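Only one chain is included here, represented as structure tokens and corresponding to the form predicted alone.
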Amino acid sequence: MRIGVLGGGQLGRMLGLAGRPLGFTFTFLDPADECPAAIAGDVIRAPFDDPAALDRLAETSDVITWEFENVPEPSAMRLAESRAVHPPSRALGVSQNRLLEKQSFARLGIPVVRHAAAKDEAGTRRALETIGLPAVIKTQRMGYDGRGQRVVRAVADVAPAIAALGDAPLIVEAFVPFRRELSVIAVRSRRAEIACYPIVENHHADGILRRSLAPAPDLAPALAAAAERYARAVLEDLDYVGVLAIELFETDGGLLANEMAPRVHNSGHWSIEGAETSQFENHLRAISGLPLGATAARGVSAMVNLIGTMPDLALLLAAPGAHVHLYGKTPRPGRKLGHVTLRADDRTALARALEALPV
């Protein structure tokens, strides 16, 4: 089967590497000169909204997906006129608009943080009268890895925050005093079969994921069941096919949904070595009509992102249970260059391995 992918970053690279053993071939459409997915298939270098490039991708593909959720929804819709496109283009429209995303969660009975829309500084100040301080001001569209958001702790912070975010529709959210950040990754097949991976605990810095622990330690079974229930509700509501991630806050009152990613997700990278079937293989199984693979964890795992600079490879590999994945990217500050997954049989051994990792 020929798989077309919108985007050629590291997620596309790992999709391609997972699909090769199954006999799949890949074509990636990406505008960047440096394309990590190039080792896994052919590359069409063009903007995501280039009609000729989209038509060429359709001609060379049996089914099309994406690895980057900020591709234009109209591009996915154009491709869907002639080819099966999974997930559905509507998932892009929901995930690309933070206000619509919150409204969709709430409609499905999934708890979300208090929030309000705002168009400008005056509207933001009015929203803060209800939301209170501290708060988070975000652009409604096009934000990931900490982009497009500012924390405001005093009224004096509002004007500088809005200036930094630019002239764009906004959403004002209450600042959540969460215990920890979690994510649920689930997959739905073309046959409407659903499988969920163990819930993951995530650690961020500067808006970028640094480390994930899977399964999340000391998670109450009721919270794990709730996270899976939320994922199932979104998958079914969107008639979704493929892997979906929902980022969550664990609070004193339970779980709050933060945002969704309609694609394979950084917090699921541990599954390559740490689960019976990786998120990448299961995404491909889902979109191609194959049965889903088991999602159970193999022991416990930690995934550590390599950001900005590359540690010595030999030192990384010397950590017990280490598996290194490099993305073929030129180093620069804040850039994800690769990740290391540590797998162990118990949490004590995993903690020792993390201490030995030079990151």
The other form holds:
Protein chains: 2
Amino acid sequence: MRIGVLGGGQLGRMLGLAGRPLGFTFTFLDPADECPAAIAGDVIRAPFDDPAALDRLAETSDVITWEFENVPEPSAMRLAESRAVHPPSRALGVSQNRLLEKQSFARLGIPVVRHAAAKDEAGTRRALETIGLPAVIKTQRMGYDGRGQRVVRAVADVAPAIAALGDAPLIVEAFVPFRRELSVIAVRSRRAEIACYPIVENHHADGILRRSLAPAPDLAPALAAAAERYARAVLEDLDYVGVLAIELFETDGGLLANEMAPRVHNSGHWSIEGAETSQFENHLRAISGLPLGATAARGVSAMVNLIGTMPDLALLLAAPGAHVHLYGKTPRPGRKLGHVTLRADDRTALARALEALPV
Amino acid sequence: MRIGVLGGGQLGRMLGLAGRPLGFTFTFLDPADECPAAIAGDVIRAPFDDPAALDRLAETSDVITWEFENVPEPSAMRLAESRAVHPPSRALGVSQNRLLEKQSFARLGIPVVRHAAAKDEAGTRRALETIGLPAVIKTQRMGYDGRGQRVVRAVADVAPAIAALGDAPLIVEAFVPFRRELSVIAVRSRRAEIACYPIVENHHADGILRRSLAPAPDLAPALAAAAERYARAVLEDLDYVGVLAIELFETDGGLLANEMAPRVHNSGHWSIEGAETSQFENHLRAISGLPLGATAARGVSAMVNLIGTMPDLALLLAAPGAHVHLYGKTPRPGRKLGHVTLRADDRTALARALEALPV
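Please could you give me the other form, the form predicted in complex with another copy of the chain, since above is the form predicted alone?
Then the entire complex follows, led off by the chain already shown.
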């Protein structure tokens, strides 16, 4: 089967490497000069909204998907006129708009943080009267890896925050103290089978994911069940096919859904070695009409992103249970260059391995 | 690091796919029109003894290895003049000659079947006087997948057997009743670290491996230790770097070494999912000077070769814990088209999964 992928980054690279053993071939559409996915298939170098390039992708693919959630929804809709496109294009529309995303969660009974829409400074001030301080002001669109958001602790912070975010529709969210960040990765097949990976604990710094622990240590079973229920609700509501990630906050009052990513997700990379079937293989199984593979964890895993600079490969591989995935990118501050997954049979061994890791 | 590989079959393909995440690039030298490894790197299409092609491989590689043990030893030696070649070329010479192979085992104190060299029919008859009947007559060179051998049960079988084998130096071996066939896969790094995978039980039909069980069920610990000792002895004797496989017979009198393969091996394919680090990754770690990864099994695995015809992919993937690896080959009787590994937490679950597998 020929898989077309919008986006040719590391997620495309790992999708391609996961699909090769199943006999799949890949074409990636990506505007970048150098594209991590190029080692795993052909590349059409063009903007995501180039009609001729989209048509070429459709011609060379049996099924189309994406690995980058800021793909324009109209591009996915154009492809869907002639080809099976999974996940559904409307998942892009929802996930690209923080307000729509929260409204969708809320409509499905999934708890979200208190929030309100705002158009400008006056609207933001009005919103803050109901939301309270501190709060987070975010652009409704184009936010990822911590971009497009500002924390305001006092009314005086509002004007500079809005100036920094630019002239764009906003969402004002209560600043919620949380115990930790979690994510749930789930997959739904064309046959409407659903499988959930164990819930993951995530650690961010400067808005970028640094480390994930899978399964999330000491998670109350009721919370794990709730997270899985939320994922199922979104998958079924959207008649979704493929892998979906939902980021959650664990608070004293339970889980709050923060955002969704309608694609394979950085917090699911551990599944390559740490689960029976990786998120990448399961995404491909789902969109190609194959049965899903088991999502159970094999022992415990820690995934550590390699950001900005590349540590010595030999030192990384010397850590017990270390598996290294490099993305073929030139080092640059803040850039995800690769990741290491440490897999162990228990948490004590995993902690020891993490200590041995030079990251 | 740029890895050059003599041979571009499925073993090269799986080496390439294992090396991509580590940032390695690959060039394969192979005479065939279509080459399973082509998806994982560049291909130089030429015979294994083409000097210009060998020089081109050397130019485009930092380290050279092979995935096919019938590579001419002089080709490996030519490459070794300008590049690091692992395993050592002399491992080819030993493994390509069944007599030399048995003599090497014997010299290291590794038990082998009773055997004698023979040049012709008269010599074979003389050899049979000491070896006894039944016996197996084999060509000394170019034997794999059951080729180049004939069983003789009576003196009258000798002439037709020799006619079938052609005019070539022979080895006459006692026909040993054995309980089962086993193999040991071991790896030695450039730093002289050695790691052994759990011993594997192998099932052949028509001289072709059909199925491997890893770890070999109910293997006496003393036999497992002996197999590992034999592998270490060969690795150290040859100052070997890379993965080595030794096929063994388990008899009432203990283990007998049958043959060695100086490369990644079909009976080690289960390690992709069934061991902490696959034989392919460990071969690459070894030859590139990186530390070895753990070789411990994760649960129990069965590897089933897909031979001749391709079963329905969806049915294969529906078996619990199934992982499918296709080699991109056109189906042909007797041809290895791919393999399935079933991984489970215990033998009962594995047996159930094997029953569900449509192979």
